[in-house]
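The chain below stands alone and is given as structure tokens, in the form predicted alone.
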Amino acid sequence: MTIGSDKQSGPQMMAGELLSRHTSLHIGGPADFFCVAYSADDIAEAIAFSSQRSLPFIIIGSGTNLLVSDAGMPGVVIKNATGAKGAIQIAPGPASGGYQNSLEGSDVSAFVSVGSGMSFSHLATELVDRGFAGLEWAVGIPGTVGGAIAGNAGAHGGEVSHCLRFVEVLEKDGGRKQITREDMLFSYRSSPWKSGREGERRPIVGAEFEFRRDSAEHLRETARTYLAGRRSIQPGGWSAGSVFRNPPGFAAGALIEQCGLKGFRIGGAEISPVHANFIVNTGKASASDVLALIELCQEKVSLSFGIELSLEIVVLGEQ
């Protein structure tokens, strides 16, 4: 069912969408209610109607580190899709002015701004192409750029934190606000967003970024090289990626591995047997499968090694 009207009026809520529609593992129940938000003024529609309502709101991206209930979400469900299509925003940076970038230590000569609902990895991309290095590592990786900075999302020795300039959040009172990477207390696979210490009231709309200029031909072949390695040792079908964070010192897959758990099935959830962890949906997998799953990793390693394993990616709804 869907309430309210065409999308000149706001962001069109749906009742009782499966959200197993819009998350990479193809899991998850119903949500009370579920719009997708083209426009920070969307995201501000949709969360004054759930305030209106007297009801809880989450915001999501494409889904892809998500495990939803089987029973689904209460509230309002708001998919964000701000800049999804738009254009990349390019200014020259400071190249002459001593600027410096946080993780090469080189000049600055782009500042690049985005929606926070466009695919992390067509910016990747995009950038690559125009000749701008810090995001070469990206290509091929899924999800959004605001999931990206909320999970603080990195391989190959880079991370978003050290290119992001600042995000574009929504203030309650419908106001957008700059939050410079300084205040933003990043750490390893998290951020104020994920950690819970920013919250879910304060919503990514855009981001600034920081490059600096490098041979397109030479970012395509690192590009090229990181997304084939990726793609040598990483599952197809239907997964969230690396179900948990890697412990200081050790690779969480090779350890999950080691209790002989690779391969391993419960219900429709599988521990991949190409990677020790990722849990794959073969078909018919529910959430609590993939928990049962999750838990037995967590109780084997720990157990075998002495070493708790932290989720990397994000549980919603009541299991």
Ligand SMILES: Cc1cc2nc3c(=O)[nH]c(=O)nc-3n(C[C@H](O)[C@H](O)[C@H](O)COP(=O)(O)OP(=O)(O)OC[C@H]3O[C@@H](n4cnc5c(N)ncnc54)[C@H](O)[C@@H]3O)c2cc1C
Second form
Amino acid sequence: MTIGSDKQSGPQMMAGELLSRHTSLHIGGPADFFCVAYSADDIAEAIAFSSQRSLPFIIIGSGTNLLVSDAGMPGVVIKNATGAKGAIQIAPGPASGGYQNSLEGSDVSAFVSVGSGMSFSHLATELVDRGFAGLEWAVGIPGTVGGAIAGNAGAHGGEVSHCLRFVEVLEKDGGRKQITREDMLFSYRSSPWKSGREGERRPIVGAEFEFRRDSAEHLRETARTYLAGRRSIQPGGWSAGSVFRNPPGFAAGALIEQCGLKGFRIGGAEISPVHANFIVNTGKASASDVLALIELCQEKVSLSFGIELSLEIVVLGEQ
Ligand SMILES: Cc1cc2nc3c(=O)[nH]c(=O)nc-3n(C[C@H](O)[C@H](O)[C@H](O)COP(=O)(O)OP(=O)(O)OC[C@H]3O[C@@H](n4cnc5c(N)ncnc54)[C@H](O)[C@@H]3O)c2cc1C
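In place of the form predicted alone, the structure of the form predicted together with this ligand is requested.
The next block holds the full complex; its first chain is the one shown before.
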């Protein structure tokens, strides 16, 4: 482990790195310590560094679902850069057939293992091209496989947990442990990793999925249609995706729009005029600008409809 020196052994720890450089909202103050991990060993070393100093640590992926405080983050922030386009290992499913995905009731044709730093969209695109169905909805969704599992990413009725078999996590002592889907409580855009302070903290370093066969041409067409649909309704620019989860039976964006908030700005943050469930950094927004808009949306929607909007994005650091 090196701290701010040119000598490289394990991940290089940087003091005071601005997290705005590592989030899609381009917002976030300094981390006490920050490092980029290029391997699971790097992640383990960074955790050892934090334990030796009794500091908290957190692992992030591409920062596409994060709102980080202007004050930054205490402890150690580990950025997972373990192979955005790394190896995809494919093993055939049971030769006799008959093994079914317990959630979807479909025959499983292949088991697919990847590292957690892989680009989620890259994985989805590769699977589509190889004729495996299950993640075609994920083509074009930014972020890493680890981030997608931690947030139970989804779109068009699909969720990453539906085709997940198990994850591999890193234990404090550097050992690895598998946790099966049945032992993780996934729900709509939520997972054990997203359950607040008491949530799962162990970094996900790898995952195995299960998929069924379909025609690559058919899957490509489905992926293209989904992606075009999302691009036509989502804003470009700096955002962290949907800010709020959709309450049962409602679309959060429609509720916010009906409160007249589309296009409303505080400081440099704006409720997107394109899609009201997106808050966009127009250039110089602070985390407090975004939080003020979040609170305004929650207040107005609660007053108008009696519905409490809960966050889909992850808010980090002291606000
Ligand atoms: C334009 C845009 C469109 C989007 N569209 C969608 C969409 O259609 N559907 C959807 O679900 N999301 C969407 N998102 C949100 C985002 O892309 C996903 O939530 C994504 O899966 C986050 O991955 P990440 O690597 O960026 O995670 P980060 O934002 O870096 O982290 C998110 C959370 O996951 C945890 N985490 C990350 N990696 C690990 C790991 N290896 N081990 C343990 N915990 C980890 C972090 O601690 C944090 O709590 C969109 C975002 C943007 C900007």
